[in-house]
Amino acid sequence: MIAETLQELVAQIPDGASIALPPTRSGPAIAATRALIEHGTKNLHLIAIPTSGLQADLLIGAGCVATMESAGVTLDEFGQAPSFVNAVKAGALQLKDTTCPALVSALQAGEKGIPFIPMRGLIGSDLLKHRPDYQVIDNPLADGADPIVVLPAIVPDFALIHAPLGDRHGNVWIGKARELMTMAHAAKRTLVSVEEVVDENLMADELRAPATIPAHYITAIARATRGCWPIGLQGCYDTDAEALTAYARMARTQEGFDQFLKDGPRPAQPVAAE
């Protein structure tokens, strides 16, 4: 349950796996993502819940991704995600475009163990032309005509997340990032890097237990100090605006992206795994 290193953690992800990624605000596992790039894993299907940023862009720029399913990939106030934009323009990436509600709803279907989920709001949009897996049916409970879209459940092979705390029992405390709970429920396996591993049982703490993913949903945990860097982690450290600005500038070209990975900024405290 407790992995010795980040490399051991991400080595469990094979080529071609589907991986759910959290939004930038909710604990992207950047240190683990770098380890996955170093491992050389390829042909990944990334599923943003419901958007992604640097985490997806790093994997795309490193040539690890075949498919990106997302409502958006952006560096937020730092601009466009350059590797994502370049890959889409070059046709090097299969893009499965969708909306935030559609992704979250489909993941909730996976969480519930049902094959699909109905959803309002997509009828009349161009998405239905480009997503043949989104089907329009007649509402079987309506008295008259009532078309509704059904979305196939999303059941990722892996969820890859970062959190402030894990414990020796395998429980993971996520704070306010509730989408991480849904991701862990829906995914076949959940891999987590954490800032700290504590000896106490987080599920025995009445204040922390409601925001703790129980161990039976967690496949493995590895410690990674400042594991979201240069993204901030609420209550732990702030976003490194200088490093993200440098990435947004350098990653406009493949040469600059490669240089950022090799010699770019590093966190004030080195990423450590144990």
Given for the second form:
Amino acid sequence: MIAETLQELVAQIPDGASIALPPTRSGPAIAATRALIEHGTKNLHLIAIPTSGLQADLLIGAGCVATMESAGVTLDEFGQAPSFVNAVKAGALQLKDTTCPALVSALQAGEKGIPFIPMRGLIGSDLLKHRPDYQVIDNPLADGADPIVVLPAIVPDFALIHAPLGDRHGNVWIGKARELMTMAHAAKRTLVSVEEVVDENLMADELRAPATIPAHYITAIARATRGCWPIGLQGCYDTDAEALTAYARMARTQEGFDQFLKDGPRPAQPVAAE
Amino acid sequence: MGYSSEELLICVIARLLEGVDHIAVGVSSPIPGSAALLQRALSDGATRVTVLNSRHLQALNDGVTELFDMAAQGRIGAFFLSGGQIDGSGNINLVGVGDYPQMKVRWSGSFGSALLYYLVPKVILFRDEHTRRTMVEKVDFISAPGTSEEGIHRPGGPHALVTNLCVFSFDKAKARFCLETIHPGHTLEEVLDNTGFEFDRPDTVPQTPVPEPERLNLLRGSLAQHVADPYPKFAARVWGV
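With the form predicted on its own already on screen, would you show the form predicted together with its partner chain?
Entire complex below, previous chain first.
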């Protein structure tokens, strides 16, 4: 389970798989994502929990993605996600637009093993109009009429996440990035890159156990120092503004995107997999 | 006492937040965020502020679901939304321009709007570009509607629309904006010329009150440092901290 290379980690994802991705602020597994691109995996279905940024944009730009479900794809202060925008406008990416709480709620339904979950809001929006898989029912427990949207559960084939710490037992400490726990609970398999692997058992540590994904949910762990670069990881390192600015500029064209992957900026410390 | 356009907008929004017990703000909203912090300072501790993803102003620790769960329970009194397009019925569009899905212009997506706009009692729409491009007759895509039909659970919705030119209130029953005040240095003609939708207005539209000196002192003093925590670039630009 431990000490796999990033290449071995992502080689488990077959063509056509669905992959849940975390929001940018939770520290996306960018090094693993680049390994996935190098591996040449195609026709992926991305599920942003509930938004994505550079991670989805890299996969889209590299031609790995067929469909995506998301409430937002953006490079935040660095501007629009260029590959995402180009692919949607060209009709090359089939996008299921939705809203953040719908993705999180549907993932929670997946976590609970129930077929659907109701959610307030959405009624009267064009999001709902374009989502035949979302249905409006009458709240069966209300006295009067009370229409409410029900969302089908999301059970991703994979959750691909990054975290500060893993241990030799296969537990993964995620800090405050709580949605990573929900992702691991709901997904069939969870692949993790970590900054560091420690010998102690994280589940035996009273302080860290509540923010630790138990090994039961983890399929494999590989080490990737600065594995989110150029995105920052809370408590570990900051976002590399220069590299992201370069990406936002270069990835506007396919040539620039390819060049970024091939000869673009590299992290100060090389991404090491062992 | 002189003031910047940012300080005017901060004071305008802070007035709209009077009496709110918990204000939540997105991480890329420095003007609403500063207004929330100003209101907190004026409230003598009665108002709580959550700035998403900030290190010190973020009291949430249950992942992305928590904000939405709080909103659904009525634990958030005010929130801010914007739109690439906002129309006269209060509908907002965060998706793009043209025919969906292959739109002429594509934005990031609807984020939390399709829940928060329905459930947070005071949603303040803020857009610092007031043009016919942004203030349209009808949005090309409804990320979240301004009003809902009777019988739809909707405790929340638009409370006001604040732009770089003026302040509108929103009448839920009529599903229409009403021009309340025009910012100093701007005219009714300018507002009419730059607004793509029809709106109500009194015979004489008052001027937006200028920021009170004590509020400006508060902003430029202790508050600038607080604002710099979640919004360092903004605080550096506006107050040099």
